[in-house]
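Only one chain is included here, represented as structure tokens and corresponding to the form predicted alone.
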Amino acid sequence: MYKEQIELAKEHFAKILERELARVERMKSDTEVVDFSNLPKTIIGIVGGDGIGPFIAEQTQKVLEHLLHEKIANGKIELRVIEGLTIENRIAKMQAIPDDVLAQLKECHLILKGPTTTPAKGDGMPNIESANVAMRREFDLFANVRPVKVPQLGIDWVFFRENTEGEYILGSQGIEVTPDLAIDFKATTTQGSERIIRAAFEYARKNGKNRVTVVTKANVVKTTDGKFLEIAAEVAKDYPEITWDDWYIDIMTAKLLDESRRTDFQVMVMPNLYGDILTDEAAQLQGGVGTAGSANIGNKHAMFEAIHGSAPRMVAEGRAKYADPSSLIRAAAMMLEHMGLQTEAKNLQMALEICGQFERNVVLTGRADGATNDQYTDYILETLNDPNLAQKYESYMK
């Protein structure tokens, strides 16, 4: 009855599965690593994106040029606005990344980038795939590294969501087989699984920590799922110091919240779609998703993002000059500790923790009775130039 329905869905599935195979070859082969920390001369683009990203970027922007003066001046480190990675220019020219940026962004070593919007179905805009996706296939961005941290908590928790495979991947290359069924597609490889497994442990080993727990649902997704839980145990022998456990996605949303467990968790890794649900959780209780920040980490190359959306509504609304830039910020905190920047980092991260979660002396809405971004960011660096900011840091800490 739907034979030639089947054979073209067949056809479509073949050539995912050869695409996918090619780029399981591509990961056996790609074993060289670049030493962020060791670059003569840095390239750091940044890329504003759509809606409130553009404002953000102009504000972390600014806290780079403060940290990095000395380093910008003598030609160490270069910051190179790339403009073009918006939804207007990816529709105009039927990209998820326009060839032009593409090209910008791989003289870059390191990208610092705001929001982009994904056109969803039934938005009224083309199916262009995701520049997130895009990004982090291009560049095989196999890492996503996101910290969340709330002292006041005892939360201190160090997220790992692979990046590159999952549900995401595929995501808009599904096939509608019919009017009555439609499917999607989840692809997980012994490569891919490995990487980001390994990377959390490899982190928890260098950072102290000794517990890392993964997140499936391998009791009901029992082919790709199974198989990261299966590597995970194989891994992890070669972390006899680290305890490691597994839990299921859906109760581990909810022991985050749990008050009696969440300060048991150090470092977590997942696969793809799950790793995006629970650290926008996880980000809540930190304040919101405004102010968590994001590492996309390959071999070769690395980006770092604010983790929330482009907010088109505060643009609509003549907003976006409120809108919260702690994200990008932290994301750019992420960016100088993989450059090797230990002291640079950490004094940002204190002074954000200082400003968003202590004294709260500017105080953000995303609304006109709240501070600006400029005014909230201009706080940001009048904490960084107190001589006495770890001091300060540490006495908010006992």
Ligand code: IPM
The other form holds:
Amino acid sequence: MYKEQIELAKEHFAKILERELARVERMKSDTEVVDFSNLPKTIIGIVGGDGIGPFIAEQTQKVLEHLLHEKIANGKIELRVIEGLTIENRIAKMQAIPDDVLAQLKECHLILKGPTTTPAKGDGMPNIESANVAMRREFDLFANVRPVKVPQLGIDWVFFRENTEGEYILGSQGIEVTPDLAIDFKATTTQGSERIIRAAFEYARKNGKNRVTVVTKANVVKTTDGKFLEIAAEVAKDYPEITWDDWYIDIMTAKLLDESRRTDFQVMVMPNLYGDILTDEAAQLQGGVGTAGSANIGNKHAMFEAIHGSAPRMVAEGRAKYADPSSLIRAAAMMLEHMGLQTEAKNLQMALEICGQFERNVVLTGRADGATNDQYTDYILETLNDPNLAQKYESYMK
Ligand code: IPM
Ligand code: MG
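The structure above corresponds to the form predicted alone; please provide the structure of the form predicted in complex with the named molecule.
And the full complex, kicking off with our chain again.
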């Protein structure tokens, strides 16, 4: 029975295996790492995306132009706006990232990207892969770094989400073997696991953190998550000064809400999908996904984005101008850090925290009873320009 369907599925699976094994070989030979703090000229591509994306990207560009104006004026940095990564254009070309857009992105060292719409089954749009997922894969941006900080609650977490494997890498390549049987694939490699786990431990070492927590579901998803956990145990041996522990994703989501335990966590590392879920939960504690930024780091490129989607509902209801730009501005701060511009990055982070968590003179609600994103960005800029910024921040931290 179903002989023909099984044969077709086998052929499909064989192709997947060939591609994945080729990817493993590419990872093995990809050892050269670009130092982004040491480029003669840095080109930053700014991609608006869809929905609220162009609105918050415009505000973020304003902040970058302010902080980098000297370097832009003397040609050390170029902000290059790249159009065309919209759902309409992607559907017209039937490509996750249209070729001409991809070619332009490849000319940039760093990318700052607004959210892009991802078609889902049943929404009437064609099955186009997520532009985020495609970009992460295309540029091999394996480390998705997502910090969440709520000083009043003693929360200071950095999530290292594996960004190129797991359920995601083959997310658009599942098969409906018969109308009754759908199969998706999850892929985990030694190289892919090792590089993200090592990135987490390196970060801990460089930033004076003494604990790394590995999150899997290795008790059930034994082969792939089991590999991830096994590799974590190996990598941890190179970092004897750092304590490490492992948790399953279900209890981990509970522990992030446990006031007596959650402040113990520092650096967390996990496969792709668990990181997707856990970081939304964590961001909610900080004030919502609209407040959280994210770095997607690879050996040769890096892309910085908000952790949320394009919020089409806000646009449909005419509320795009009330969307919180903090997420993307926070991502810009991470980008400045990645470029070695530590002072600019630190100042921007302090201003974001003062505006969003402590002072709150201008407040966004996502609706007309709150500030517009333009007003909020001006508030951030004003705070940045305060000559007593650092003292102000310290006084709140006491
Ligand atoms: C994120 C987003 C994306 C993801 C979506 C838009 C594909 O939720 O960056 O966390 O799942 O990775
Ligand atoms: Mg997500």
